[in-house]
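Next up: just one chain, as structure tokens, the form predicted on its own.
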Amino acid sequence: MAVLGAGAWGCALATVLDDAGVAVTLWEPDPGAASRLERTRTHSYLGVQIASSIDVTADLARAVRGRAMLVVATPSAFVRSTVTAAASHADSGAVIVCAAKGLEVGTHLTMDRVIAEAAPGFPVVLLSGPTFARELAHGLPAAAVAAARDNAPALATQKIFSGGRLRVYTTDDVIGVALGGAFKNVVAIAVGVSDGLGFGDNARAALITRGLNEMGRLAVRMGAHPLTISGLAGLGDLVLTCAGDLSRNRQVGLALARGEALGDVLLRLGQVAEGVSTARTGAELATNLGVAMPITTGVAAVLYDNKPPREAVAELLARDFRAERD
């Protein structure tokens, strides 16, 4: 198998599956990166130490060439990038797993369609789920779930990613998948801003309830099964995502909140917050499809139209009062 990405989350996987017993390539875009992490063996953020049976390569072709599966790992905006470049080298027939969540800016789509509009014909899978890199890296137990329109691409990648520190299961419900994944992160910044300016716990149990309450609104006008969203990808993503201290766009919440600038915040972290361009995104997609979001509104509004987090806050409070279910 190939891994393509090898931040944190492609590093973790590929750990997951070099402990499974699989021939892992892990490719690493960045030709000195990849040299570093081929000679150090050591990726300071997860803090262990990258098995020698893992070969890291920044040869694109030579990592996806005569490979089973392909797991898409890079953040959601390279993913039309790389699965393109990576198509054309691939063996026809390659399950492609996606394990990035978000929305591709511009025009809206889930990370599946944007896979098979990248590379036609193969299938695609989703990999989503509660699961921070750094404790799956270590070996500490979680859950997650395959998801494919087609029952056999999802099998074999259940097969492939459960062990024993993963249970991975299995759905055809590919777009609450994929909201689930993406919509979780901005709703982690609106209750990182919450906790930041000392709203308590009750403020947070009700962003993180209404929170998921917009994302089963949208992900059921797009065909999605509403109990998804209830479900790995929506309901357990969406309070590991609020509640852990590992969650970068809980952080990026914290730090709005004290007053910090948005691209000091994101140089800080040095990592991807996926939920920084899915508010804007999923908010323009909402609009489009007449779906109130009003936790996302408010929190594209604070990120991009440098509105003040109470202000976004007090809105939320004083809108027209509605029937729970609503």
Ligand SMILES: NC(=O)c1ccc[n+]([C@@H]2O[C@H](COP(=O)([O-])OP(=O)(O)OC[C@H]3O[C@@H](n4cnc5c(N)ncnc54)[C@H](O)[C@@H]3O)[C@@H](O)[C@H]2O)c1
The other form holds:
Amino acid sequence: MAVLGAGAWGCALATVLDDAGVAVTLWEPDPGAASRLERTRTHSYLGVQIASSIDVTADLARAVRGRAMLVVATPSAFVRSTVTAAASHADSGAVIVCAAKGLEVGTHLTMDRVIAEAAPGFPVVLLSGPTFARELAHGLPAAAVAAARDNAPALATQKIFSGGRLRVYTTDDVIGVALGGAFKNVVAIAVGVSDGLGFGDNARAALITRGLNEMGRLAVRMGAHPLTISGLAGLGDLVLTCAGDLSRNRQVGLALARGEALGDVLLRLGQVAEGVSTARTGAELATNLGVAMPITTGVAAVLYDNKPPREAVAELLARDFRAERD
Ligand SMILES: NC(=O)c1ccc[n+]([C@@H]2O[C@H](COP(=O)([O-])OP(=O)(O)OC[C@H]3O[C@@H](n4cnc5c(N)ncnc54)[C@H](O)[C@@H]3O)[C@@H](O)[C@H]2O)c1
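After the form predicted on its own, can we look at the form predicted in complex with the ligand?
Everything in the complex follows now, all chains and molecules, and the chain you saw is the first one.
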């Protein structure tokens, strides 16, 4: 197997596979970072050793050639370029498992669609769910879902990732899993803002629930099954990302509430917070489809139009009266 991307998530997934006895090559595009990782065997954010049995390389062709499965764990902004480059070296039957969560900026495409364009004909699986990399890397238990249109690649992904610490379910609802994983990060920014402003537990519960509602409306409009949004890749990941202090998207919201500038926050985090780009791309997608997503739109306005967070919350509360299911 090859894991493409040696950030927090790529290193954690490589560790899970290595512990299960799977031979893993971990690709890091930056040659300096790759040789540092190979030498030190540590990922400072995760706080774990990367086992010496995990082969680390900056050579993409060497990483993917002859592999049965390629796990893409780069930030979503690099999924297209990584998969395009990987596909030219990969075996035609290789399963591409995408572990990135987001929407492509500009095209508004979900990651499965991006991969289908970048590597036509390859089976694609989305692996998603409530899984903080650091907890998984430390051997704590978690559950996830493998989504694919055909059952065989989903089952293969389930089998290879399920072990001592991870329980993997399967589904054919690819769009539901893709949208749940993308939009929960946006709601987490909103919750971080609300918590940072001291708005309390009632407001947090309302944002999580209404966030789930707007994610669900968009997902169903795009063909998802409603139950997927209340599953691991929807509600499960939403609860984790909104409540867990390891969530970078929640941290972005908390920092914005303190009055920090977005650029400074992202620089300090030093790692991707997917909700930042998903807020704008998601708001554009919702507008194109005529689906009301007031929380997503509000987060985008705070992030990109300098709307004061308090004003965004006031606008949410002042919206026209409506029925809960609308
Ligand atoms: N961290 C988590 O707990 C977690 C859990 C589940 C899913 N995810 C998802 O996994 C994805 C990656 O997250 P992360 O936390 O590992 O991010 P990260 O910021 O730690 O990833 C950095 C890595 O991205 C790769 N990268 C950087 N520039 C690149 C380029 N130009 N081309 C290709 N690869 C490049 C490099 O390998 C780098 O080490 C995101 O979509 C995230 O939402 C993360």
